[in-house]
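Starting off, we have a lone chain in the form predicted on its own, written out as structure tokens.
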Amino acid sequence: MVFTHKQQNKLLLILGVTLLLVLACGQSGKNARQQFDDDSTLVFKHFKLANARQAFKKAIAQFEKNNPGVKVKEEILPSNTNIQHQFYVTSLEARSSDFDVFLIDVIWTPEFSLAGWLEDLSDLLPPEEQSDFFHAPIQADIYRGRLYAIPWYIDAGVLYYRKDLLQKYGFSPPVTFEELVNQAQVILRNEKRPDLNGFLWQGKQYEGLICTANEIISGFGGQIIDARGKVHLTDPATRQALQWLKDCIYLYKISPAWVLSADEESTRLSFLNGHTLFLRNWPYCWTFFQREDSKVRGKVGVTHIPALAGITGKSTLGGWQLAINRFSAKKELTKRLVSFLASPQMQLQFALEVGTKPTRKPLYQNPFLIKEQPFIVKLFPILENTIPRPVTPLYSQISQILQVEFSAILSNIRPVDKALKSAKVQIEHVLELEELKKEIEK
């Protein structure tokens, strides 16, 4: 690069500035430095989690109680998990300090690790001690053979149905789309009620309409993109997958028109005030169906996500990770904290005061989770039957182009196979990008 000859007096002058601060303040540099080290405050940086802020403060007293000396500081990040990712983006880009430990979404860590702004947590789980856990979240979080996370609390997505509706027309639970559909016209059909939505999902062009679709895809036998990295969007179970969410509006009318903006919030309200027969949601809305306000307490069933027959249904996996901050002063204390939130006590206290569900197999055997959260006990197969989104370092780039796709497909602005194609196209340039990246620091 050549500078003109006014650039190269501006950055003489800025050199010359920052020697002479870097001589004048030597001494106290080296105070600063000695009482940072010192310091024994650690960071947490999280999402607002609902109805744990108690437990959170219980856990932190529990922790600095067995370290004393020991503060941890909480810092709390909006739940919305695009604000949270551009946060630590910009943050761990910019090698920041200021948080220690973190949670990160399971989509995420693949993309931080190969960043290298997580420290390494392999030693503190090594593999005998990983086969208590959930096999997809761990695989999730391990990367060129290395932990860099550790899975926390376990999510994934699953079918809420109205099961005093079904019981009244003969039905059992749907295992396949084809039973969800028949169901679900049969009873609107009798029902004649306006305000009485078939099926509701996460339409709208965010994370949550990938986390809806990926569920279908594997229903109709596919996958977006194969451990080996080939995309497999324009094959013929990708295509029936995104016909068959169109068709739920258009052609069988299940769906109303506005599931296309629709995300996880919305879609419960319609179902807790009695308006929905089927949803597709995540666990936590259990808790808010069963209050004693809700209009379907005691109506409510919960099953698997349907497929095509023959093929058994799963659920996109979900959850939070607790993760190290490379870039943190205080490792040891660091690894300590991680430790005891992840311990099989911590995970049980959660579960049992928040309802977040362990990431730990055994604790599903424990007699006081069964006892007083057996809702999460019963969750067990579906959480051990997930599918991660395609795990990638490159997923936040990915996820940004399927959903556009997606949702083009959905709205009717865009013909299936033309989306799918445009979506498999941009995707593979994305790949092989990276491919000619890595071959170039080689």
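Could the form predicted together with alpha-D-glucopyranose be given as well, to go with the form predicted on its own?
So it's only the chain below, everything else dropped.
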């Protein structure tokens, strides 16, 4: 076929326009897909949970399989709760939408909810389903009548002990503080092993120290702040509790000086390697102690934290919650991920594979879980009867004050009475300022 010059020009024009259209369509197709990729990738931020790498990967793969086209990217923070808190406060104050779903410590929910950083999750967990959960963490996640986070796993302080050593000396697990001290002293004296620690706990200047102190104070019959906001730091029970912890190091000599820099992991490792008689820690350790590489496999017992004779002490409530960043642009997808991770199936899977303790109570009757981890039967009443750290949006400020003062007591820098009085004055000041602010806002 022969074209005239005019026809050739017309043809070129048509070809050019078609090419542009094809390119444009391709480009917009690519943009659309790019858009789609970004929109369907969720960033899940959580801390480095011991023993949990594979479990997270597996859970995410399952979620992605159930939700074709959706991707979940994990971003992992260090496990120290103080460091995580700092990170989230900085990001969320800047209204960052860099992450969508995240794990929060049970003590942060009121603070983050008041700041407007958490998505309201009341619809995800209606009241009839909430009653399946342990009461204390649900209460800690409700702010002004709305649910802002879903309890994912629960923690409570427990006492691990060396069954074999206690048996050797004819002791049953200690129920009182006095028994714990006496048993540790007798065993340390007779074993004559310089590598053996009597009693380990988390004594470093960080949140873990407040968890330890909170339950020892409860064991002496006291509490830090009551429900009406009254500060009880100079009560005899609080003084005795801090004095007792201090005495464990300097007077009874059952806790080594390094407890002052000890956290959960360093104390767990010492016990795991056979160097410790009594250990205060969270339930996650149990799984590690039963593993084949554990030096204490089959030699470990678990019981509740001792108390003063005649007093039923309570363990500190700990644990982690699933929350949604209110600045996330992907609310529907985030809700799907949170519901999936909070489901009974996922809580069970993590309990079996990682050793985290479910927040859903019916799972404690699961025959398979009981067979794998028989101690959960004994743990259940401890988990049901915990003592929370003060539930208030001001908790972080209060805890900062306590960390400094408790640490000064234990390191012998400040006398018990002086430090507790100073902490009381500072905390009352924080609470008064808050009251004043509320008055002004009215």
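Numbering follows the first chain given and starts at 1. These numbers were taken from a predicted model, which means no experiment stands behind them.
Going by the rigid parts that rotate relative to each other between the two forms, point to the one of L196, P393, K418, F340 at the hinge. Between the rigid parts, the switch point is P393.
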